[in-house]
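Next comes just one chain, in structure tokens: the form predicted on its own.
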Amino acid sequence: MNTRILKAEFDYFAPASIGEALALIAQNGPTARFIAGGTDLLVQMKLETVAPGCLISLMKISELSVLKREKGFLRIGAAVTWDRILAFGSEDRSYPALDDAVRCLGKVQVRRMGTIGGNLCTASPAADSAPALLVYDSRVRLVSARGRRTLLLDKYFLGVQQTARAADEIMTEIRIPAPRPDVGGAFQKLARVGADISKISCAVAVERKGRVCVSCRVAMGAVAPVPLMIRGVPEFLQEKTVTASLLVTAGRMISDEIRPITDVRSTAEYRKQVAGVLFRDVFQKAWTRAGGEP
């Protein structure tokens, strides 16, 4: 457990509206930071790797706490906690890959405080939510004094802890299109222990008609500088009858496409070797969910 105290002094604000938050970030300059649950930023501050002169909390802004289905998509406010998403997924099974991912996310304390927007803004290549959101073709909405814009999540990640969000922009919500009826999804990660950061993770969303793969989307975490959409495999599998040998070939293609590194959690060689096996396991789970049969 990290028991360090916060040594540096900083100003703290808790605005009640997006307009107030944007005014505060403009007034306080480049040392100001937005904060939601703080499960990442506060750890960095305790370790003294970052030292903001000002923290602007987003947790009292009601617009960022929306969680509801609207015609054609699901809206998840950026300040919605993992616990709320988990409760939603227990009642609405439309996005099983996201539900799988949230169940893998840290311990109780993290799920109660951590937010989906904070996870995406931190932009770790191993972020568990990212692959699941990518296979559902999610978008993020960003707001600044200059206006609003919507980005595909696939275009949002630029590098390790780098995103297309400007320092003066607030992520307000994530929008996930409603899946078609015959789409199944799944997520799985490999880690040293259950609550640890992923060594490697995979999400799949697949649409099937009988034994034929109509379409699929595949994303992986901790295999590249960003959470990675897999490009070649969906085209390879499209309109083919799914067999064990077909999935073995697809798994090899994934191992060739990913760009992992060696770090404290795993080696690049290990990630290359297990990527295809992990994909096959996750695909089979998504496949069964799509059609009710193996």
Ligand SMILES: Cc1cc2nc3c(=O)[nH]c(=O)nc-3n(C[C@H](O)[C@H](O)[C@H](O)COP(=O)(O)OP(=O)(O)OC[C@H]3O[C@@H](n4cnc5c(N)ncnc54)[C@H](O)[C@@H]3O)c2cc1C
The other form holds:
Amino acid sequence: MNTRILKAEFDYFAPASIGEALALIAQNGPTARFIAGGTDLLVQMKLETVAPGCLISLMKISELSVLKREKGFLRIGAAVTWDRILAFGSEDRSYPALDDAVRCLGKVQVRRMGTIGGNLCTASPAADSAPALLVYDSRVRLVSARGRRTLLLDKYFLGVQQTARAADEIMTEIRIPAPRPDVGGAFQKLARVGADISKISCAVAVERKGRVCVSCRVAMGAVAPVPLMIRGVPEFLQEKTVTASLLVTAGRMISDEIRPITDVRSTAEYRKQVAGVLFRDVFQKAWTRAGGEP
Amino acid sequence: MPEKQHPANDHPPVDVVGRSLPRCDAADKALGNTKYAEDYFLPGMLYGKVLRSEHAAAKILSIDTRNAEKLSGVRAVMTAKDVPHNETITRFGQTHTVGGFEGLYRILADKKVRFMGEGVALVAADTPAIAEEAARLIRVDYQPLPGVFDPFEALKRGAHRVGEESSNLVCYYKVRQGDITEGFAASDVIVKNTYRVPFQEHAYIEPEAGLAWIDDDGVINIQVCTQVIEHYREIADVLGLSYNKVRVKGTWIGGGFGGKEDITVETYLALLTWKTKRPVKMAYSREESIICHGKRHPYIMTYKTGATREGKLMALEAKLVSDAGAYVYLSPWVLLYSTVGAAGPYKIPHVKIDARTVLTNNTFSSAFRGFGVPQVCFAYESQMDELAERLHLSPLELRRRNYLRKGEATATGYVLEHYAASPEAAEKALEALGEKTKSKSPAVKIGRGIGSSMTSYGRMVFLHDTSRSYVGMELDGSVTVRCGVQDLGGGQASSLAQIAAEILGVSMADTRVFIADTALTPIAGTTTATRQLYMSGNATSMAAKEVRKNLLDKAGEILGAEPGDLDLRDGIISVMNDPSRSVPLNTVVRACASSGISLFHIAQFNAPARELVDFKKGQGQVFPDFTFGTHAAEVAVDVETGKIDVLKLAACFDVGKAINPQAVEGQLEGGTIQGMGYALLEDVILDKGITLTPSFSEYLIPTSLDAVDVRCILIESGDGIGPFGAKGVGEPSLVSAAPALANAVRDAIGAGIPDLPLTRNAS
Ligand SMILES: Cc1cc2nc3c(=O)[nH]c(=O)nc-3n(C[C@H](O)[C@H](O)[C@H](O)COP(=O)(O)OP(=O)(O)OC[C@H]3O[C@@H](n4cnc5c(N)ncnc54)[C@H](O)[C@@H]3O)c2cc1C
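Could you switch over to the form predicted together with the ligand, since the one displayed so far is the form predicted on its own?
Then the entire complex follows, led off by the chain already shown.
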């Protein structure tokens, strides 16, 4: 292995339409891969964990770069880069959890090249957009020669870097339902340095009525094989008056629910311990935002 | 040789020295024009590749290179049997040979591999990809051995023997001063702790690289990023060539920090070019670099420190064990620095130090900025803060009562001959933190700490270190300096320009420095040990003064004045009391040239030379002088997550004289941030000798996003032994940063953490 060279020999195409892209993936056999920003794929190619014989870039397909609000939801094309989502988020404050996530995702180079679709297709347990998109109940749209389908993101992640997407399916866009008016959201990650993959991350979306939590959604990253929707806590908090001690209990429930592993970035023990603390911080931020404060 | 070895400050620095002038290498670097080792190409060049061991400890049963040799585009495959002299002895006194420090190492592994990443075979091929493929096709049959990965395990009887010697113990040094039993008996408070510090990776921006070729005269040329061009002799030894048949040319270096002090690519390149007769280039990938080059030594340090109720240090006992890794390299030297530095900048009547370094099957350890001193500094400074707490004294006050001053003896019995700035530096560093930050949350605790150090500059005096420099006046009045200095990016070359320009009364722009060529520049020794400004700065200053003398003599003749009454600046020589009587420098230069007066000089500067200290008792002079300074830090610790935010950092050092204040600040900032990485996150993780952190995705260093503004305060005592009274600052700038941060964390959370990185148990 030599990360200074790309060992694999490959063909490269940059089709302008989905039809063309699907035809190319069909023609070029099982080692053909889609590529968007390449910030995940090129690393894997240099490490020789993948060796595609053909790369099909999705960056010239206009349908994949939509970014707009429609009635009831926001559409983000799979090939939209973090830069664009960041710019969008500073004008439109409807999805603060997503905005928080993008702000701490990668740095200049990665934001300019990396895409939201690439993040979800790599499907790392630490993918920073995933918890935020999960708490907003997002859906992903996929297309292949067999047709189009829409999946709940919650049903999309299957295992470490494994998803419901077939190898010849293109992710076209992510659709995020417009949140109800009293919903606040937040995301935070713990990392070792300013530019780093998450040791652990957490997103919360909470609907608030005065001091009562009407409903909430919680998701965490890097605590399980997949970006994880937390089940117990939302039920526990529903229709309760939020107090500091309630959140301590909820945090403890989260620490108990998750089954993280030990790797070079962190230990299982630390992840478990800190999950509850992180949840409290993120919940607090989302809660404040739900109350109309920044 | 001139008699006087410490050039006195007889030239009042006014014009060039002491100013933050742009370094001579700055513009090209800012514009991306500077060429680094990897940026050179030659027609027809091949690409070299090293096949490295995947095992940390194994017997090599056989190596089959046939398939690799058959691959089209492969021009050479070499193994140990193809290397004329595969075993070399690392020896360090270029000018003076001292015994007891030799370590064997092999160019390529033979019969046995001792660490993961050890070179086993070499390939040269037409493209990097072919070289890569050829290396993959080499079949090495290994028989894995159990290996040993912990220095204490390695010291046990019956432990796996890493090398061929009967024991894994590389060396054992002792310091004995006073009577330790008496010292502890007289102490009212005693603190004892065991500290552990990890491997640290240099993480220079430029991985190892070079290009070699054979020139028209049959000389092997190697252009390489190295801190030591003088390895040309060892390379010649490996090939069995005479020393004038190997030429090493150093390039501008993208960081060294000690990691390019040992030989890296150069012997491999020499072998491949010698075998193929073609130019060969080699550049390590980041992973390869991290896996194969030496690291900062991990240490396990047990410290016992005693003080009286009044806060007077009475006794210090330290047991140091360091992990040398798989080959000796510089481990004995590093250990010696630790041994001498183990008691810190403090006056302690009773001292007992036992220091050992031990072979294991881990990646070898070697030089890293600070060279064995950051480890002990972390330990002794942690001890100081615990003592201060127990004695109800402020950390600053306890230190103040114990700092060594000029004229007092260190633990190794050396009486400090120069100003020791510790008290002043500590006060100023702490003061620079300004008002204490207020916490915004009950879970976030704010803390402050200081760390003081005493770090040598210049090599050990028993090495009889020397440097040489050429200074010449060109006929147009511009100045040429030739000096074999290697420039790591610290401004080593530029400082020499600044010194020569000052002495010869010309501008920096009119001064040109040619560096780092064993064939053409006078040999200046290693760019290590914080020695270049001191050594080559002195040599350059001496040479420039000789040229200046000739110029002033001639000008005196022309102006009818005493040379001593003349002033030389801005290209004009004038009579000091009557500036209307003057002559342009150009005119004087031409007058010298036509009357046969020499316009150049090569000077050799000899560091003070002493004999080897006996390290059964460890009493005597080991270093020429020390740099004193203190780091101060303010941190915010989230006690619920363990997250440490560094809020403020300050560094105050007595630099003697800042030849270029901005360059000095650059060193202080860089060293401090590198020390911050050591304190908070850096950790090369090895699992039974296998590197688990081979890239910057796992091995994290602080980036610009993490660096805080370092408040730099320069004390200029003028009492250094470098040019213009300068001291060295390259390594000292790192040494005390980690303990300052550790003590700040202690202050915040009310308990000391005895391990680095401090976040090891909170991540
Ligand atoms: C230095 C660095 C820092 C990083 N920091 C972070 C971080 O902080 N947080 C984080 O979450 N990630 C981080 N990453 C990972 C990476 O940048 C992100 O996951 C990024 O969003 C990937 O997008 P991309 O467009 O570059 O994907 P690519 O590398 O182009 O593709 C990734 C995978 O998805 C497939 N793919 C891409 N788009 C589609 C599509 N539309 N349809 C079907 N398949 C597709 C590709 O075939 C490939 O398998 C970092 C990476 C680097 C190198």
